[in-house]
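Coming up is one lone chain in structure tokens, specifically the form predicted alone.
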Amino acid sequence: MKIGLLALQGAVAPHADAFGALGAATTEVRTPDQLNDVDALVIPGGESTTMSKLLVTSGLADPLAERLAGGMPAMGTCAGMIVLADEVLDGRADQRSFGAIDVTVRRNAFGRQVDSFEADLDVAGLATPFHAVFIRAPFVEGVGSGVEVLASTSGHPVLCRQGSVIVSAFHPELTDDLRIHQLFLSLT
């Protein structure tokens, strides 16, 4: 199995870093090529408009919807929930998400930058809390019928997961806590 770190921009090397402990293959992904040589693919933090006018410069934009449509296992944090939702509330008209999870998210949802947090979560499957990093985050503010919500703050989910892609509107990858990379390493 080798995980794919979309590296257009965004928060790419604390994800490498978590898998490479959990003893997972990753390796960066810029072009179609590179896409087509992963079996999985984390969507990191960053500008989710920045993301995705970078997927449409660089090639990667029709490749990915193609695979997500085909069944690759996705992970996408903070902006990755974003660009892996089925609609983006408050984005740019011309801002593309990749209908890889049936949920509806709000962008910068809990506020701006001076507005991030951090909060113990209880997540689904986990034995104890997870410490979650907010950083300019969205929430999800509708779920489909598939999906199932792993984790909640503020009565907002933050975590989901349908089929083989997660999503989670904090950072774990900020985090010495690997229990998310590895529920994605599991759902591969």
The other form holds:
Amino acid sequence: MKIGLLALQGAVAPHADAFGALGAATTEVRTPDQLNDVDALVIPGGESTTMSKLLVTSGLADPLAERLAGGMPAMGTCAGMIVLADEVLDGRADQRSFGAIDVTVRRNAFGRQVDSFEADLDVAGLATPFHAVFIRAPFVEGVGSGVEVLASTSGHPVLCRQGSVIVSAFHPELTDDLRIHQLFLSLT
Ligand code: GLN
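Condition change, the form predicted alone to the form predicted together with glutamine (GLN):
Now the complete complex, all chains and molecules, led by this one.
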């Protein structure tokens, strides 16, 4: 199982460290050939509008859509969640999202950068709370019937799974808690 980290923009290295700590090697993906070579893909935090543009200019957008439609396991954190969502609210008109998970997300839903916050989340399947870091985070406004909501805060879903696609509005790669990365590995 080769795990790719989409490395066009955003917080890539902390994901590599998290998977590395779990004994799983990762490789950076910037080109269609590199995407071809991986079995699963992680889309990091960053800025989803920029990532969308870079996906188009790098030629990755269409191959990525194909791989996701073909069932490639994927994990998206924050901006990555927006990129993997079915529908984006408060996005840019030309922003592309890939419908890998049947959720509608609202960008910057908790407010502006100054409103970034941390919270201890109860996560389905985890014995103790997960300390979650939210940075200009989106939240989920609507979920399709195939989607499992694994955690919410203030009544808004922030961790969801559908098949082998998992998305979080927060940044599990920015804490030492590896349980969400481990969960993704167990889905691949
Ligand atoms: N607000 C950013 C966006 O819309 C996401 C922020 C993040 O990834 N920390 O893409």
